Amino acid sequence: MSSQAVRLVVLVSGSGTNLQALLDAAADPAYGAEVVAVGADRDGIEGLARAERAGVPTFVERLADHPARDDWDRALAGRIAGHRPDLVVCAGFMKILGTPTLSAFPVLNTHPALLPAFPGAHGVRDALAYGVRVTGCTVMLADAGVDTGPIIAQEAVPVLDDDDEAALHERIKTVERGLLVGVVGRMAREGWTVTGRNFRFGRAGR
């Protein structure tokens, strides 16, 4: 991988399918980014196993190992910083990041709904309950709120008459993987700027 490649630290809490999509994309030098480490908030998950199979360094920082949430926030930020990332990607990471991480690095997150509709932990369930005919996924820059950061990209997914939460979520996750890989690649190759809530690809002054 080129020394000019954007360095990614990917955070996971589960099976790591978004991580795998990023690992697969980064295998092509033209993608412009490399996964330099994978972090997790729990042991024994497939996301960590995927990283280990790919030869990517891993670390685990468990909330339960710290006396207070602020201590965990600082410890996690320190572990991330040790890998000198240009960008941190939450790929199914089930903890809200604290100020020590958010103030030090740009952080990407995904959400299985078309924000600002249906934020929070149950976006798919809430969309079905509301009766929408179209939902989708969002890639955003994370901030201190819950799914409130500047929106980078969104893609729609139709809601079918016979959908339940599991079926709809699987279709959203398939779309989300492609959207996330595309966004990370463009950020790596083109750069980006943020003005207020407005995200734009491309470096300032171009």
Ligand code: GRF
The other form holds:
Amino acid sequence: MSSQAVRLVVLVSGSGTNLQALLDAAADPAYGAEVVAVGADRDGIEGLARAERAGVPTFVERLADHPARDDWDRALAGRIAGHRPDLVVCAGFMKILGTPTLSAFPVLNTHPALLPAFPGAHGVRDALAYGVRVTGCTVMLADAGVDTGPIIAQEAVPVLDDDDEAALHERIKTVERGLLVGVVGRMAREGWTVTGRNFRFGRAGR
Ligand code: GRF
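Return the form predicted together with this ligand of this protein as a structure block, the form predicted on its own having already been given.
Time for the whole complex; same chain goes first.
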């Protein structure tokens, strides 16, 4: 791992296949980013096991262990800050982050639908129920809303006649992993600017 690499803290709540894609990409020093820690809001998930297998430090901060959401928000931000990230990546992290984290670090999120359509925890199910013929995935900056931050990149995935939620989500995730790895790598190597809702790769003044 290079000392020049952008430091990523990745947050997960589930199987961690997006995390795995980042770990695999970061194995190449030319990628420009390294995963310095993986955090979760629950124990016993494959995402944490993936980090442990890769030798990456992990931490768990459970909402239920705190008297109020604000306390959890502050505790989580403290755990993240301890790893001095340049960028925080929510990769299937099923909680909305609060101000302590959002004000301290740039945060990326990934969502399995073409925002602003079908935000929230059931983007794949909601798209299927609506009957859209094309859905996809979105990588965006996180803000205080539910999937409302500036959009960085999107990719479409067709809905097939015999799709159920699991099959469609798997095809979306195949695309989503590539999109996320591409975005994080470009942010690490090129920097970025945000003007209002408009995200652009590249540092200001170039
Ligand atoms: C992804 O589709 C993500 O967008 C959604 O949950 C899935 C996480 O998958 N919120 P994984 O844990 O990275 O395999």
